[in-house]
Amino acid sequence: MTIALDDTLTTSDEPEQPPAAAKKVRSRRQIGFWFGVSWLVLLAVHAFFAEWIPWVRGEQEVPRVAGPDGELIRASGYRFGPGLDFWFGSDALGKDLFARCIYAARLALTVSIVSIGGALIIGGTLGMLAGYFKGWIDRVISVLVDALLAFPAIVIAALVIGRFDSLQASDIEFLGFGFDWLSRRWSVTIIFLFLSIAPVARIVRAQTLSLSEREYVLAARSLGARTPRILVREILPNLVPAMVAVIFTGVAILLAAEGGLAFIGYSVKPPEASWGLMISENRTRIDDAWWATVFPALMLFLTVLAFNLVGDRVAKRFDIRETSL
């Protein structure tokens, strides 16, 4: 027997090409996706092993060099620009800008890190709860979010890191400890947890709506599987996509927040090193010594970037459509 086979299924198995165009955005994505990545390892591994790195100086040591004649000159005023002595120049008490750039990249790093991952153990879990059992939880999280939304963050922030100020300074006492440790970056790293727990619950929330409908949640449900094990066991493992989006896209937002504050005085106090502190400082000299500015934004700037991009390829790898802060 003879079987006519329709054209369709005569033409060649090779998928279809692209078009140029689309192969030059993916092209781009791609190399957007890998500066980030190269950036953000680069940054850290500076950040936190600077100790180890000897072309790192001390964040607080404010150097020497031989001069013409061979005589030590001390760096003071913004002496050195960048230079093969100083990359990125000296600032005005004559330290290495390069490593309080450094030093300022790990307070930023701990700090935006530390929050987001408490906002997502905290926002997340609220999320999940509101989205898997719906009915009254679900409206009192709700409620609970959008109260928090409603704040304006950088006053709200201002506001409780000079409070925090005044209770580090006092005697008061709560169950025997004082608050003596309530430092700026203790400080910066808690209201920052809080004001990142709305936003991670209503992302969490929407992606756990979806999820709790999914097959398997609901086969889980008909064999008698407890709540705890469904929520652990079936519909976290499919959060975690999200949930890497969330980190990316949140520690971007978080580190210009901190270069905001420290830019206005509420971040940490000098002689810490903070990119938003440094431009605070030197913005007045851009004429005559303009790399105490530049540097500072700069890797604040690429700093910010590099997340922005890695989380948003990460978005669009898993279709996550809703992990904007």
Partner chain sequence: MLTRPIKNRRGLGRTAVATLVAFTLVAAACGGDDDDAVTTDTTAPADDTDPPDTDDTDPPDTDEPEAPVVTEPPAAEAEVSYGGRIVVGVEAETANPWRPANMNCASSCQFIARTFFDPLVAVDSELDWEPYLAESIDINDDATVFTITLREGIDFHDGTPFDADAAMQNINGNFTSLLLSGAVKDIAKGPDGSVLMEKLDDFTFTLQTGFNGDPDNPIPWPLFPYYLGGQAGLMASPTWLDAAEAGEADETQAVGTGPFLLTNYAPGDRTTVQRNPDYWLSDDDGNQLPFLDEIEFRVIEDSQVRGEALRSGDLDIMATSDSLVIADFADDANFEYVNQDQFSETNYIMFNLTQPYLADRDVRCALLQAVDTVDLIEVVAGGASTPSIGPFTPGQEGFLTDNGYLGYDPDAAAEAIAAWTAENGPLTINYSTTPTVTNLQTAQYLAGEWGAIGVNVTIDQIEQSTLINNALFADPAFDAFGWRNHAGLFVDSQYFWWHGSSISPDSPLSLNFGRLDDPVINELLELSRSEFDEDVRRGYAEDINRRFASECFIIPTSQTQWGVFHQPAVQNIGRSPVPDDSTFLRDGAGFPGQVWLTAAFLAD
Contents of the next structure:
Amino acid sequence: MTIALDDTLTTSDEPEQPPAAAKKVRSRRQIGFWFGVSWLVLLAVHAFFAEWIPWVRGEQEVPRVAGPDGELIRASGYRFGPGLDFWFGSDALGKDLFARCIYAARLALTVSIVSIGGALIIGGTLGMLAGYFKGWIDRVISVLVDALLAFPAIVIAALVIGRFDSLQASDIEFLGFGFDWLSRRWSVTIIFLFLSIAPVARIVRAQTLSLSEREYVLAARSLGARTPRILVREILPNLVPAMVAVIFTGVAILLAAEGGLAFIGYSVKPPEASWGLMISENRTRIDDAWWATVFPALMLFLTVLAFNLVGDRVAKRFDIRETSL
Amino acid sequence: MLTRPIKNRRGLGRTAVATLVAFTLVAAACGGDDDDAVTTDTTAPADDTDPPDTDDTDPPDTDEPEAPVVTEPPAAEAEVSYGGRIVVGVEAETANPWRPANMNCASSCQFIARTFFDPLVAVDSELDWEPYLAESIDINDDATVFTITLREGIDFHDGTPFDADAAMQNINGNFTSLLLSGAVKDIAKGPDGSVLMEKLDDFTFTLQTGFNGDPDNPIPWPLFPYYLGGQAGLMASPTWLDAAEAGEADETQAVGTGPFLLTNYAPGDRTTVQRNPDYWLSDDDGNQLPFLDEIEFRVIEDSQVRGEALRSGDLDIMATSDSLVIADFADDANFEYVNQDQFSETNYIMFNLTQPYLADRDVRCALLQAVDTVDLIEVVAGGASTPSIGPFTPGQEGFLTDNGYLGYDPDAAAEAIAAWTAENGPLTINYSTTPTVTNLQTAQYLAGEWGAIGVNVTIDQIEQSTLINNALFADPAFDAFGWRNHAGLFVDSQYFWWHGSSISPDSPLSLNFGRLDDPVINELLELSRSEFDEDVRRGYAEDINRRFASECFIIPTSQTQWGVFHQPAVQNIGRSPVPDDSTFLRDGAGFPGQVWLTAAFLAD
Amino acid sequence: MRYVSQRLLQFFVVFIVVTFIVMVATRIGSADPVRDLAGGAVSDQQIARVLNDYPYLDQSLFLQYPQWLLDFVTGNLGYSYTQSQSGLAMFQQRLPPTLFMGFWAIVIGLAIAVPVGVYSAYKRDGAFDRGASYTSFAFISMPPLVIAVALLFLVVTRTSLFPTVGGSSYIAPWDSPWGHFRNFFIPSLALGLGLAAVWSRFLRADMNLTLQSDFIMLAKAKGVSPARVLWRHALRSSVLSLITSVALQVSALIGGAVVVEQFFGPRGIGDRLVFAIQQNDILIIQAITAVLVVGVVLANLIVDLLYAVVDPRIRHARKLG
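Output the structure of the form predicted together with its partner chain; the preceding block shows the form predicted on its own.
And the full complex, kicking off with our chain again.
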């Protein structure tokens, strides 16, 4: 996933277009962009206000609905396919898959956004330092970044989350604090944050490198401005567009990673809902109940796509090219 | 930072299976006519005069436990032919393979291990024990001394001769191993801790009983030979065992006397065995056994996937205890079916009774009353299995249709929990299960029901072999766990699972997973072990059943039914011969979910 | 040469750093590694045995590391006490399925990406180009898990050709080519489609740049046929960057393989890793992760060295970047 971040940014580069074609491409891109934005807004509103939205049932609710004879029955055993009662159908225990998908979105979005936010702070700082000071700081940070980039995300995430489970169950204390709070949600967030540091640092470093050669930075420096001031006042504001692009593309990648991780069983534990977990719970029954597998996968796909579309547009808009690879 | 051993809570992962945990570690097999166990070679004590024909079919004062059905396996439709390769789907990997003394042998392990190991004793289609690698077992009148005579001329796969020395070394190793010693604790041991055996000649030796291993306190144990049909009676090459112990041989490259040779073992994926051309047994027509060239056992945890793999022809045989899959296949004329629904396991929720809150009967009973098992089965298994009220299934000694089971009463449960939490604070139960679809659904269902009466529930998903290991050591993270156990006909088969003596202060490991130490049950088990009279023994078993119900030691959920499905081309399932006898080996006897493959062949 | 030695040095530093991180990661939350290794709650004999085999396990991490490293490079890849198996034997069993799957995924990826990328570049902004562009963008947004679900729903359940979910198993191509195809096609496709999307976009962009360069213009002016220009000149100059991209995907490929092995099978090293994590089998976890990560680092090293040998200019450019 870490590598994919760079790729998405790289491949979004296109050489300059002839004017007419460019216009057409732009308008097409607008469609994609607006699709992405509307999907994300719609999803975010549902996900974060699910409790107050009447058509979203509870995450663990086992609703009883009118059966063929009019009596109230449970929807267990995948009784209902997609329809008016259950938009996405019901699952084996009779829960509403639409509601589960929405709550899964909440989990995925929270985990990804918090991780990327944290990674921006840590990775951004490292990248700025490396790009601005160069020299040995750059070299040390670069080796660390190279090392971190070598880890296949899902592998290391599954490993560390498995170990975090043990840590949580253990009596180990660190500085007098135990690890009882280390739920799966925290584990996933922490490891995603950790894994996002390297690619973020790498991009920020490259941007800083080029920014620090710009005239206004050189001018500020020759005017005697102190380093922290240059970093904060001159460089940081100019990093914002790149960071926005990183947020969107990065969240897309983390969503995909969370899906994979949940699928192999290392995101939240049931009965909490996660797209990947729903796929793993239901895929063997795809012959009887395709909806229970297909809808979570579709949600995952559309959400990743939406983030990519928006991220792509932002990268285009600010002409961010990750050419340092 | 290092305080004490970490609790081994594992992550989840393997997507799917559909049974509760299987565990047939040392199952003493079932049998229909226990008197035979005593009267085969000797005379029963005079006062044990229960006529054989009344047993099981007409039990006194019970609610009609079903008589064990003795089925004659169908004769093969095709001419026997040699050669061919079959693929068998099993539900789980085995931990600590493959030394008989060490392996954590659940149902699928028994299936696999019996292709390369032979037991001393096996159970025939009449449900009696029959000498297998042994030629005979003589039992004295008190059922305290067992004289075992071995078949001559059998070699292990590595050429080591199978003789009294080899068998005694195996028995000593198995009977004193950390894992198995608890199951055979009433066999006498010497001062050095080794099993007291006397070698009479190169192929004969004796064993004797002794309460808790004490040779001066022999107790009658009429049903002991059945134990030699379990894991404790599997015979491995002493040469290999010694080398493995010394670290010079691969402990996964098992060397036995069985019909097949273990050729490849890929943990978590597959085990491959190939024909042993020098197998000691022929079928009744004089054909050298076995017929098949190669068998590959493939671990496929998810029963739905196993079913699909059978359907698509990727598997030739598949065993499952998933009632939905069984219902699916039972009517399918394209496949043949071995139904094992008697003397099978009970699915239940086991409590770790060392947890102070679970030692409290009120809490246990409240948890039991919170669960509507009929509804649970409806939701999780589409109503396809039979609810259970006690630790026994039909056909088993002690099975009752009315045992005082408390039943579903959520209001009473909520009340009890409210009273308890008012005094002790919030109650959190950690439910551990294997990460299979059905089991996870069960877990989620329980979390819902227990949550409704005011109990916090966390769910831990643990890979099966690890789950078994954690249960063996009563991992402190364990509160309640889904389990599938207690196959077998005699209550004596359950002795070591339930008796307090299985919990030894010296050993962290115990087969008494729930750490049940109830004086009433202990006494009933001891009485039943030494009881010759079947009706009296049944009475003890029924008392145990009632005690379970009144104390809520477990939450019984459903009766296990096993189905072994196979392609029609696989012939002779159920017709593996008993040596020197016209009967056949009983598939799944004490080890539900398993069939003998010694005589199986592939029709063209 | 200076570049090569510099790059090698960097490789060794990264190698040490990653393997050390892996070691630290496997020891998180392990108050007693010896006990964990022996299978969690086990007997004293078992613990004694583990300590006898790996006496360094109860030392500090910094003391453990060099001893583990020595074991690792001399081929002692740990031991699974719960499954009674050496790390080496485990790799022999479990690596081939994953390698085949990865290999076929790359083949599928290239087989789709090269024609699509080249034709897109050739007919730039044509209907095909636009279609390919949207499709590939969609596929880039499809994690292997989603592609696996799509393949399961659209292909596997609708034909009886392929083993169902979780049913694929390892069959070597030399044992049964058809069996191999049946078991490997769907999982490899699940991985290969994503790769194809990334590479076709990459190739198109790269070739667009090349097609505008002077030497192509010159060739065109000299009347070389368009097809020849495309295949002989433009593609050739893009091959190197494509190889880089392949190497860069190794890490993503491994992550995808873990998911796909759980989804369809065959049971390769990714499945074994998940199994080991479930069993808390820390020496095996460590061995597998280390081998995978070192594989990624090695792939990158090889690509860089290849560059240095083949094209000094690019090497210089990469250094600058």
